[in-house]
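This document opens with one chain alone, in structure tokens, the form predicted alone.
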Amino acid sequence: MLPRIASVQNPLRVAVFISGSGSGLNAMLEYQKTPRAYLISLILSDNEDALGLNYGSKYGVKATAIPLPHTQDKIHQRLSHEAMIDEELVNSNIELIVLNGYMRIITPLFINKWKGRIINIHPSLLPKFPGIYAHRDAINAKTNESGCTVHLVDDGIDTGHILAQKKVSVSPNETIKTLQEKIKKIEHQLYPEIINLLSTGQYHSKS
């Protein structure tokens, strides 16, 4: 089940899921200062700490950290910790989940829940390279060219439907934070577009 189709007159209400700093968010926060299909209306962490939090204030956008309850079942923790997410999000009425830079591995059980309505971005060209080492494992592969997916979210690791990507170069000398870097700026201009075509009923399937 997709996102409802929404508009500019009636936007489409999304959560972005940050772990650190946010540059992705604030791209994305960016964008939407001119009217869009999606609306950021929710700012979630697990860390208290988290830089990306500090957005909320500067754009008038609702901010809150939910760190994981103190437990010592670490099952529990987790289920408990995801069902004070679930609230958050009902409550604030949203209807698609942004993860961007979003550390934590969401459960077989959440996931069905938002299925469909959860999308990520991976720093590489999927199928290849998924996981969290994407980048040094495409310079280990002497591959010329990565770049970076948005996907729906399923139950695998970096396996749900791939929405769009785009390419960049990788050259013979790369290394991991240069490429990181070149990607992270495909990423930025990639990830509020395809929102954007989402939230109006239209994505770009794998080229």
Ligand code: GAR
Second form
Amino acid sequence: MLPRIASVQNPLRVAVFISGSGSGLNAMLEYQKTPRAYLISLILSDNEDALGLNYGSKYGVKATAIPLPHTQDKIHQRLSHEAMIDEELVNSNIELIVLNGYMRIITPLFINKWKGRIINIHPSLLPKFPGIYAHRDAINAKTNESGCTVHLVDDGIDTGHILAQKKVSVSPNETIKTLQEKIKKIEHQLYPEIINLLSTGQYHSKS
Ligand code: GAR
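After the form predicted alone, can we look at the form predicted in complex with glycinamide ribonucleotide?
Every component of the complex follows; first up is the chain already shown.
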């Protein structure tokens, strides 16, 4: 698991990976205004246009975009992209990677290097509805509840060990947009709390 037990005085150095608006990142940065055992030290995006990168200047955190390099060979492209990311993480002394709306699949090579030190939040009650269409799939399944899951990242798609979950109800007239908003609300509470617990050597079991 994590390299050490952190404290408010000596917080865990966290990198947050985003691809889009970064509303979850914003929630983590807001939570950081109160005493907690993690410190967001780097914001990293694969997308140069990600709006969430703007939170870097707002909160005084280094924010960098590392887009996919232009190469023909797709495997080489992914590996060199991750090598650049890894270098940035090592240079910033990062101890935990928090995926928060990062929409790329990470290679097993990178995951192995950071094993136990990468977590993700997914907008469904895993193992139900993994993948990028979680909200659509939940609505199509006519389920009456969904939610979010915080989990360790392994080399499957949303298959890693579950740390915590929170539920929301799904109404019969729910749309993808309303469900997204509902789930984001609970994600913004749950994720910072779990990261704080993890940083201090504790974590929630699945509820
Ligand atoms: C969040 O709902 C998160 O669960 C989801 O992306 C959203 C990011 O929103 N992540 C995934 O779907 C990962 N497969 P944000 O950019 O507004 O923070």
